[in-house]
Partner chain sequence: MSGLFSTLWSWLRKQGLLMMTALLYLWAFAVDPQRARLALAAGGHTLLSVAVLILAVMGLVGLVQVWTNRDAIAGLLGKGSGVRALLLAALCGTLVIGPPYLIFPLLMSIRRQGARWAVIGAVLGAYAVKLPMIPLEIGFLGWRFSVIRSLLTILFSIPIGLMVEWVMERGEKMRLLQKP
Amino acid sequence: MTSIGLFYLVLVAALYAFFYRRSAERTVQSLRTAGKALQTMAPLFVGIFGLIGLFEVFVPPQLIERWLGATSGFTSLLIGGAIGAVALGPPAAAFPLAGSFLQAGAWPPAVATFIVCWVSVGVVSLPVEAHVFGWRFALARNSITFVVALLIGLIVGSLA
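Could we see that chain alone as a structure, in the form predicted on its own?
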């Protein structure tokens, strides 16, 4: 366990101990709610971390470095953005995968673009968005968001 993970675990335990003294009944209710959320999310996170494990073992770092590395320049931003735009899952799942990209030699701006696109561009959900808001709006929002993600990647590159 990392020191950050241990810090959060101790912090949460301390908060539960504090609130248990104030209201044992509500704290137990909170623990039940947290347990239900864990039951719901655990299979998803186990699957995501399983995919990350497969990714790290079966995708050679040279491929990541070639496609998402600094030597690919702007193309790596486009590839990172495209991968993020079609990815599925909760935004929190993007971070472990992004960490794997970085360890494999990806360029930080491409990884930043990947994360921003994962969170904000919805290629997979585009038909639903278009049905609700119209194609013009959905395409404009996704296009503008993709361009902004590229700009954020470039800003990250200028700060790194």
The other form holds:
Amino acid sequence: MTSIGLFYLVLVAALYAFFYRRSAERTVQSLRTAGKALQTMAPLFVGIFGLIGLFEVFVPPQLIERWLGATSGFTSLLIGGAIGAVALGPPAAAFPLAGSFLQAGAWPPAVATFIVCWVSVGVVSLPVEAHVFGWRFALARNSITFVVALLIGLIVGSLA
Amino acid sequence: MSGLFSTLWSWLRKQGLLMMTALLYLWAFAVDPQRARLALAAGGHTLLSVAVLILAVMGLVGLVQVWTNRDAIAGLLGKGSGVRALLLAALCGTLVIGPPYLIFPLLMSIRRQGARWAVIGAVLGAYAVKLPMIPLEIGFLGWRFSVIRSLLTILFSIPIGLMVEWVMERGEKMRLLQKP
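Having seen the form predicted on its own, could you now give me the structure of the form predicted together with its partner chain?
Starting with the chain above, the whole complex follows.
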């Protein structure tokens, strides 16, 4: 994956060079924003990858297969969605976790549902959402999105 | 003293995940030090293998955050109401980066400016796709999975918005009926 990373790094560097010619000031600001984002994310990434290590060594694949595997069918879809809905974390952290689920033998539809729910359904942020938009909106949006996430998961599974 | 505690508390709350992982490792080293070391090595190896990719993606996030103007997007979304506004909402949702406590109030201000509930719902539906982070998703899950999931999420954000709007309008109608 390092070569893919290098490829993207070169691409992003080229983008920076392009934008630098349009506005040096804003591009430096972009770099600063990126640095700040990296700084706040760094402890989080260390936490997530530490967790993934534990996960790979201590959680037996049979367990993942039982809870998120294809044989459990719809139940694994619901469990994937529920984990995503309850979990609290930035989207960037969802991808490595989802990757280790897949490697451990999870059903792809359950993993896709997990990702969509991770970002779009927030049980923990529900009070905040209700405070801003009202409870009716927060409950309707989160439950509708949860159901659609199951659907998206199923379609991803049949296409990917 | 209470100031110190609240600073410590807010830091711990922000680093909840790191704390949890550290505690789990303490437990792991107490129970089975050999496998705990293996876990640490596996995690470190994965982190190193994607470190460059994370660096690149964060660079992209910085560019998107500075060069796309959140207020300009808000103004754009507040105006239209047809299919084009919904498509635009889905597209904008993929570009909006930021924690929910920043995004929610921004969207509510668009709503107050006259945007449809469907537009707000569609932005939040497409929010599950992070355009600048797609390289990261592809790195971990493969391009086929990532592209199909992202496209479907964008596609479904519009029906999500419309359904949320239907629920909201029903609620408003009921309230009007109840009022004498």
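No experiment lies behind these values; they were computed from the predicted model shown. Residue numbers count along the first chain shown, from 1. Only the largest set of C-alpha atoms that superpose within 1.5 Å between the two forms is called the rigid core.
Practice problem: May I ask you to determine if Gly73 and Ile152 are placed in the same rigid part between these two forms? | Solution: Yes: one rigid part holds both.
Exercise. Please indicate how large the rotation of the smaller rigid part is between these two forms, in whole degrees.
Key: Rotation of the smaller rigid body relative to the larger: 20 degrees.
Quiz prompt | Gln39 CA shift between these two forms in angstrom, with the core used for superposition | solution = Rounded to one decimal, the shift is 2.3 Å.
Exercise. Quick one: how many Å does the C-alpha of Gln29 shift between these two forms once the rigid core is superposed?
Key: Gln29 is displaced by 6.5 Å at its C-alpha.
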